[in-house]
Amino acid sequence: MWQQHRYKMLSSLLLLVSGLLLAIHSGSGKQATEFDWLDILGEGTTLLVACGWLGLIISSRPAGRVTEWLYYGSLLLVYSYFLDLLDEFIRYPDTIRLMSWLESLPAPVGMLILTYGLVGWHREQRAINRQLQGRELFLRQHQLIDPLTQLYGAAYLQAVLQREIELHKSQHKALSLLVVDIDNFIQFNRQHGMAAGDAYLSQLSELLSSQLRHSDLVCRYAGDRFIALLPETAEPQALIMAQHLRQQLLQLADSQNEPATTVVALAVRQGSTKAAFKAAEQALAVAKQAGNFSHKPA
């Protein structure tokens, strides 16, 4: 960073040296008894603070328009405070007003320029914060997405289901679940290979996403199980959707080697996600015993 602003440091030093030479040429030194040490302490501290601002800008800011405004505004403040401090050691003739003007005018101008630069810096930070928030949101969401099916996983489903259950209790809105379970999926992978299993999961996830509504949330709950959250959907409507999905799954099966798939629908009447998932497990077990398969291999 210092390498980018070498010319700025050099120009700052030259400006202060020129101010010192001009002050020495225009006036004469005061006696030590005339020094007001309290003023010297206050004005010296102010100058050091302004120099610190200038150093921070040079050392931490990249080159650019906002940096230029911040730099030149701070430099004018430093120049003004430097001449103000010299005034404590050098006496100027009353006929020479130049030093008084150079001491007074740069400070307000520098404050205006510095303020304009700070506004630009604030805009930069807001833009950076928006980018960081977007990246953070992207990472948070993508940590919850199954890389194979590109569907949300169980953790996201639990969080959304808990919210919907609370809405269901407070606003008395209907809520249902749709469960799709692949039977003997481990055996299918052993017999046909992991590649065939992954291909079937991808096809199944695409089918579920295309057949359900935009308001429905489809998640891969486990390795061989998908759950769709159906907000504002009563159980009779969910049962119709389950039957339609079974018919679509029959069309997905392009050979008799496809695994059997069980589809069940149930209304959520429980007060917690744990109870709702337990009810879904029970409904799935009942459907499997009844042989409610969308496709049975020969």
Second form
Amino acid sequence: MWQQHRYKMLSSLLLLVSGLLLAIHSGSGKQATEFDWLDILGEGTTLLVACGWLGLIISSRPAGRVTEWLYYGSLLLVYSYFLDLLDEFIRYPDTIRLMSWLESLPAPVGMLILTYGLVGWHREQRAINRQLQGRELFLRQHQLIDPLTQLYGAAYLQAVLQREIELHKSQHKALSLLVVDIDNFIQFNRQHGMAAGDAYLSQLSELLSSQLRHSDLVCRYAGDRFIALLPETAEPQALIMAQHLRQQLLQLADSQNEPATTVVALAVRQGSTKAAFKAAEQALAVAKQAGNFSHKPA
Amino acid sequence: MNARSFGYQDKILLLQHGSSELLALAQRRGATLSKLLTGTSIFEQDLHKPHGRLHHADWLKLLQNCQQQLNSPELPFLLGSAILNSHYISLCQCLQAAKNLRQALAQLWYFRHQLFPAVYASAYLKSQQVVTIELRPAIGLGNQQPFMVTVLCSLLLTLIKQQLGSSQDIQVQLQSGCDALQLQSQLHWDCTVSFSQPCDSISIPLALWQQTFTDADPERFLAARRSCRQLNRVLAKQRGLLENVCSMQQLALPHLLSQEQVAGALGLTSNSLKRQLSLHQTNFARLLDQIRRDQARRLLQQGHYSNRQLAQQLGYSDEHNFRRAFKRLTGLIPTDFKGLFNFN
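Based on the form predicted alone presented above, generate the structure block for the form predicted together with the partner chain.
First the chain shown before, then all remaining chains and molecules of the complex.
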């Protein structure tokens, strides 16, 4: 990410160097006995923390207007703190007021700019949240995202499902689950290699998150099983969605020699996640036994 | 027994036997190759050489990098089946074409230095119907031990599932009790898994051992075994230090070997054995304790020994000493332990 910001980094380096030169030019060095080490420690730490912010902004944010505000706000802070630290080592003659202005003015301005940037960040986050709908519910925990499919994993689903069950129960609304299972995925992996299997999984996850509604949440439950949480959806509606999904999957399977999938929809009537998952497994087993719910590629 | 044991710096692992699968899996999950290889002495160019090698220090670093770069708890589970189905590993071809589980596991045991030199197994009859295979580290694996054991168990379970249709009758016992592992093992293995156990082991009913594999093919099996033998010429049969020490002591029971005797048999001085063991984060006394504890547990599970007989078999001077030592090692007195087992 930092490669996008080369120009910014160069200009801020120049700014800091010019500050240093100006300070050296206008003042004279202090004796080592005059240093106040506690001050140096305090101001040095502030400077380091501000530099850390700059680094984090550069390494984690793509270029854009919000990034600019955040960056230049922090840069002014860094500049101010830097001169603040320098005056511990350099004494300026009383006649030159420029250095003390340069020391105190950029900090509040930088704070204002930074705050404006943070407001922009907040707005941006709301937009991203809308973008993330279907992949995330009320909880955000990036450690639980599966790196292959970019969906949340089983641990996340358990946490979210528990809360949704309670919520839906208290509001007397229907909650449904949709289970998509790949038949005999081990065999597919064996025949076509793990790379093909992984590619299929990410393709399938794309299809699932595009085919479901914004309010639904798709998770990768196990290696070869996806579970979608359908809030405020009664069983008949969920069954229709399952039928729709089956047709979509059929089209995906027609193009290549992909494995067959089983899609099951069921209403959650159980009080705990464990019981709900158990019911889902049973429904899946029944569907696999019957075989008529699954589709086979021609 | 080959007296020379390998250490962390011996290049005895083939890159094609696991590392390339691991790297491919990690890369498909978004990790960058250069970051995965940092801190190791592996070069990108060597990855595709048929006999490119690495040593265990690198392998452990690689595992650590993968877990740092990626948040993918399913990685060891996938790696096991990826290794099993790799076309480059003749040992795995051999396993797939074997007549039955007995033959496959015999091959895996015999050629284990080609695939998992860092883990060694010992099998015993747990009851009339079940054989238990205990897995122990042959070198100090540190906090990567759960990962390695999971990879190996996954490989075995996938093999059984592919060849015999179902792995439901298998039981897996794992030392680790980590939550993420528990969840993943429920999802990936359809067998009974118990956690926080005294030893990593896998129990396979006797009935499965002789059942014919679906892909059994004597010709392919022989061809694969031939190439395993050819590989033996370049890949010396070496065992880890811990494995050498433990198997030597195991054979010698009820006599207890001294550190000097073991060092002498391994061609080391007592001090250098001590130093090497400390590199593996263990020491001689601890290994000895471990062997006696495992042996005691095994004998108690198998059945009807009195404490006096056990004390004799394990080299304790009398039964009181044995009881005390057992209490210290397992937290239970032998009778309670037996009761626990029979009750289950």
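Just so it is clear, the model here is predicted, and its values are computed rather than measured. Residue numbers count along the first chain shown, from 1. Heads up, when I say rigid core I mean the largest set of C-alphas that superpose within 1.5 Å between the two forms.
A movement of the C-alpha atom of S210 falling short of 2 angstroms is seen between these two forms when the two forms are aligned on their rigid core.
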